[in-house]
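In structure tokens, the next block holds one chain alone, the form predicted alone.
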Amino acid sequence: MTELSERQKIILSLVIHEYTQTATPVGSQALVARYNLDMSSATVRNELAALTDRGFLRQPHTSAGRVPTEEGYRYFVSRLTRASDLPDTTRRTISHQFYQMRNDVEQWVRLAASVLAYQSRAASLVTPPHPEHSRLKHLELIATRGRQILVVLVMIGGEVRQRLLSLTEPVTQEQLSQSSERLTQLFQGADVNEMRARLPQMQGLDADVLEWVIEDLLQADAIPAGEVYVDGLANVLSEPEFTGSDEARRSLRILEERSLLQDLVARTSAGNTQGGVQVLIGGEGTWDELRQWSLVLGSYGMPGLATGTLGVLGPLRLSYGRAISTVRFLSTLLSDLMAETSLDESSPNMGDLN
């Protein structure tokens, strides 16, 4: 990427800045005045033009400010922001809030997204914490009504499937409250192929069960990214960018659209990181329904076990330094609870220690 002099590194940053909070052409007048600039309007001016030529700003009309390029953003994110701290207050009462609801998962999604939101003022995607290979941590069968089953699977990292099954013949609950205790101790912590090995020792009921297990954990390792929870849908469509209707359903659509949110966080493994943040500007070529659109993406959980995303979505104006910071922090935080909730479930207890 093209260098700058030290002078257009920034005033490229109060361009942004200034584009940032009030949505409007930013002029040299403009920044001389409110930033009380040691540099005349003319030299701004000059200077202003210079990032013009090198494609960091565009002037949408001839006697109009400049606004921000894609390119400028860029530039901005990888040399020249920095991402600020949450408050001390803020970042105590995120981790209270987590910390209340210790050990559930799904609402630990649900705070995170709606946390993401309002810090960042955009809209915010979190995914669920999905095994790289599903193993199982407790199996529950649960008589229904005739021959129809409830199969209840919990897997290592939380998540939890759930299916309507009928049998051949009908089974009385204990027959499933000792089919399912022998195969959660049976395998427990176990992946597809080690169930598929032990499958042939299996019979009757327990085989049947076994089999439509090994489905299950092959439908969720199917599954890269999993359900996407968003938050914040009325503060992308309250920017000025996205007030006409065009715009206005296309942000619908995008935030609407799983599967478009889905392919996103899957394919985003490559891109511009920032401290183990990445940022994705303008759809990067890729996704053309986000060329409107900034997206701040981070990881969270254990690597080898289970691990989610979490990001901001927003106009390319996005406050990119107040979301990565909260990215960041909720990336950590999130990380620490499981790797805390882990460690609790593998502790013995005092019976165990007699």
Given for the second form:
Protein chains: 2
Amino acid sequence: MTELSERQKIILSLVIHEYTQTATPVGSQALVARYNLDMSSATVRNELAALTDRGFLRQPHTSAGRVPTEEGYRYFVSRLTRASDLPDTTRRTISHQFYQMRNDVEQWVRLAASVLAYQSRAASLVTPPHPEHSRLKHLELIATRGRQILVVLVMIGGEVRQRLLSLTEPVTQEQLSQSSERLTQLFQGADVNEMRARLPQMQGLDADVLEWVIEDLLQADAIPAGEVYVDGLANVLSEPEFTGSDEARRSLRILEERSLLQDLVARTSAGNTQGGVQVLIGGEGTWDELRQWSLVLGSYGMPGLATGTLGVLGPLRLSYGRAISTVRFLSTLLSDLMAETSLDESSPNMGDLN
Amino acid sequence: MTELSERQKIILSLVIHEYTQTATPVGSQALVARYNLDMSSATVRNELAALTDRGFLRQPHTSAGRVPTEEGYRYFVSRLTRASDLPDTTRRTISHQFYQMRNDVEQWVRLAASVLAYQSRAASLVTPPHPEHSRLKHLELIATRGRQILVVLVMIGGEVRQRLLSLTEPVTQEQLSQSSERLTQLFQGADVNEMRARLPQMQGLDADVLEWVIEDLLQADAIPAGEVYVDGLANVLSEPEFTGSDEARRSLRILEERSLLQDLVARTSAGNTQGGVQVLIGGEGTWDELRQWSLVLGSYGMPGLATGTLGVLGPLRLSYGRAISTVRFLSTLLSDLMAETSLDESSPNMGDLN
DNA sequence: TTTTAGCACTCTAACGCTTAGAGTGCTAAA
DNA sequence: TTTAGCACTCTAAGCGTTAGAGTGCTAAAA
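Switch from the form predicted alone to the form predicted together with the DNA and give that structure.
Starting with the chain above, the whole complex follows.
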């Protein structure tokens, strides 16, 4: 399997570029005319035939132009596309928007989805940052009506979790305050395992609360990402490949099946990599529902602490260059933002502060 | 303007029923055949002509069957549909699902959207409960790195808000604890206005924090509902009225324009009412984007304290009966759930607990 | 050896034409 | 007041035709 010739690479790139724009099979004459190629259509025709033999292009029918195959896209993404950076002005504009809404993670996530969709002209998905292995920073117990109390957990990394808990008998706010102080002292910086190890030593109210906390954290750690923010559906569903009513319906399934997205987001391993960004083309043989889709995924956040995922979802003829560079830019931007405003991630002992 | 005859009401109902199912204009013969009517097609034809004159039906073209007009739907919804309750078994099944995920408001909202979409065979939207006029229950300050602190607000009604705040100079956790205790004591049960009234009396750390709290609450009260959970898009976009690619795109705009949804949700005043449920048909002349849509809206929660909105969004030929009864059922179900598990909503002085 | 002009062939999508069928309104009889 | 009958209308589906873009192959030109 020899390397493609330079000219073949160029032609493959052009076919993909043209097809991404027109969504119709591209022929030899059209290529020559549109890109002022310095060769005849017959030459192009020969090269197209070669590329077809290699499995990078295919013909819908005998007398039609060529359409890239998944293999074609893969080759293109891995060897022919050098994701350029976004233009400087664009970068600055986007950064500015983010810095204007300081400190509100939810807004960031939403904005990221919006920007991603707009820049890539496709659908976007973004998950909020999720602590990889939750460690407690602070615990607060608050009295409510009757025997119910509200448990508020502040995790290292800045996430706040709340949970309502029913006790077997009523307690006063004072008891709660004491208990929360004790527990905070004991388990600051601890993760679920450490809590579980010391659970037998606890008793009374402390034990009840701790048990619930453990349960909550286990649940939280198990779910990779709760909400997935999606934007730009319209971009994608107006594409010709999804107008066939049946296709459209099946396509929407994908975007509503949050479990699938979570699954995807969880394994950012398969597929091509391009500068820290994952590219999944046509489901890569694993996800049948994605046979018609391409996915460009990146992650952001503080590795080992709290990370999120963001990505672009579009038809196979996605504009990969644009998608990859936008994902990459937003990855680093969000990471920077989080690093700047994050809670202290240092070691469990924070003696002087407490 | 005389009342419609009984027979006309029946025929109007049948036309609407048939049209909601088939989405094609319904003719006289079809009606007689399908519903075993005890009259001839000619008779039906006369009645159809009368209903057309009254503006309740229209003909796409001369030799086509009839299609309900918006006015037709309105008449039907306000006079001819008696939203029946859901079957008992269904109700029990649904209740069961909700009671299984006790105490997790977000999950409830998600489940509600899912159930609503499934039962109504249309798209659904649900907003989380939002306090109408936030009152503080508890305030907690937590040290982080450098001069940043995390402010956690627990509101009466159970909502928890968090915000990162940069101080001009560093403080210790002890100072923070004292401040939060003071502020909690002072402002428990207070709303924004009371806080603002007493702001001038505060100084130092307390003043800084309070200022931010006020700002945050103002912002929160202004936005009617942050997130809107949407489900069942697929149900609706596979409907024939939205297959024209241009229609589809415009339709998606609606579902992505959260601001529009919020606007809608804010004014649950226009349109027909059916047992506490609002029905908006074709945008009611106000919302141009909704000309092709019908919307069945209900609200839930504890009025005056925290309420949310839930609704069904579908084509004009929505199955109104089903939509209305499902919305109504879920409204009361969610309200009950919230009432059962809510934080104490009693008056500001809670002396014995604190 | 590579490129290109020329040519016969293929297939689709668009166009125009025809027609079956469902629907209508009207009139006159039951 | 209802209904049978009828002439009329309009759409959607089916069908042949055709323009045009595309192909592969061959042989000449570079």
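Quantities reported herein were computed from a predicted structural model and do not represent experimental measurements. Positions refer to the first chain, counted from 1. In this text, the rigid core denotes the largest set of C-alpha atoms whose superposition between the two forms falls within 1.5 Å.
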**Q.** residue 95 C-alpha relocation of at least 2 Å between these two forms, rigid core basis
**A.** no
